[in-house]
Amino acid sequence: MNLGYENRVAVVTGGTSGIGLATAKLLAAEGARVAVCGRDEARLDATRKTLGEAALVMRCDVLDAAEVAAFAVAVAAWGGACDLLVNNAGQGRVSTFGTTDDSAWREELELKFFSQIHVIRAFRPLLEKAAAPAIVGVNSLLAVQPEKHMVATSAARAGVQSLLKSLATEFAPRIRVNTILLGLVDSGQWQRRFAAREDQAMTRDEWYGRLAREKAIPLQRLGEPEEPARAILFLGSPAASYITGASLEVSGGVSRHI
């Protein structure tokens, strides 16, 4: 299937890395021209080089408004619109209540909410002058399936889903708005959890394999960052032009809820 993204401008918060990187590396192949942003210089080099000369990758910080203005102007500059949006920036934070404290609840809220806010209030002049604007958010299943030990994050993520629904309606018909809810996928987080075990005998796919037991995923294993990427260039494509305020899990079939 020709997903059209030829000669579309794509941009994709937290790009250098993981599920954004992908995402970047997919949109590319299809022939979209891919704007990245990050934080880390070393990963926005290595980006560099993997993209190559025709992508835009450069450094911001989501929760920066003027950083992400900045981006937002040289995308502007390089492409001229923005045909789809990927929100992607974000990572969980494993607490419960009694263990999370008034700043760190600022702190999640803050990252959650206006790693989305920042970023679609910046390009949604570049989305409205593309032909059929798209934006994906890159969400958890945290949040229709809040768990006890990432209690700050299963709220916030419940706060971000309701948010993008709600511009999904205020945003139809130019722009569409939908989301994908992950659930364990193979990422830097993961991979530092691993590289921390406590049985350091363990290899890599036992480590991942007794996590999916543990987990009751039922395609017994993680999920690979090119599947999510996959899922949100569907979405974002004219292929479902017909769907905005969706969201799509990318769980493993982990869901317990119809």
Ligand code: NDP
Second form
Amino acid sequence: MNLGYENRVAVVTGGTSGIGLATAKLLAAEGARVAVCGRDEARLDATRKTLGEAALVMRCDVLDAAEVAAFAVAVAAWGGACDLLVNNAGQGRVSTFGTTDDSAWREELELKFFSQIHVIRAFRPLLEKAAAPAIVGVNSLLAVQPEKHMVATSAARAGVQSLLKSLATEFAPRIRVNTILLGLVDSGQWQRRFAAREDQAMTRDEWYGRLAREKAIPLQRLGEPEEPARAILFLGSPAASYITGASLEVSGGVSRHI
Ligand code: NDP
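What would the structure be for the form predicted together with the named molecule, given that what you showed me was the form predicted alone?
Starting with the chain above, the whole complex follows.
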């Protein structure tokens, strides 16, 4: 299927690692012009090498409204419009209600909400300039299936799901807004957790295998970053032209609802 990305401008926040990087690479392979942001300079440099000179790779903390506005100005000068905005930047927080203090709650709510709000506000004028613009929010299955060991992330993810559903209505019919709901995907976050594992004697296969069994993932493994990336490309493309306000679960079947 031709997804119609040739010469379209796609912006991926958090495009320097994991799912965001995999998405940027797939978009570039489909002929899109790709702009990505992140904070860590080493990851930004590595991404410049991976994506090549055709891509715009810029330092931008999505929690800093001025930096996000500057990123949008740079994309406008470089690409003129934004056909696809992938709001992906972020990370999860492992904590229970008992171990989450007020500052941690504020930090988590700020990350999940403002990584959407700042970016959508700054890029909306550029989306309006595109022929068939779309936003894809990278969200978590925790939004609809909360876990007590990730209480703040779960609550924040539910709020983001509500926010993006509202925007699908407010921005219609001009801009489509959809989300993907992730289970466990082997990205930078999980690689860092593996590196910090309690039992350093455990091999990668043993540790990931145990994780998949503990989480009772029907497909018996974590996802690879390219797997959600393919779902993002579909939802963001003209091939999904009649889909807005929807969410696509990419979890290996781990949800419990119908
Ligand atoms: P990675 O850690 O591999 O990638 C996260 C990316 O986001 C990096 O490029 C990171 O770059 C960037 N980032 C983080 N915070 C900011 C910020 N404030 N401003 C700009 N960029 C930022 O993780 P994943 O690929 O797993 O994560 C992608 C998204 O998927 C996240 O929102 C995550 O919460 C979500 N998710 C992932 C799941 C999984 O199992 N992998 C499950 C559920 C949700 P840098 O740190 O250099 O800024």
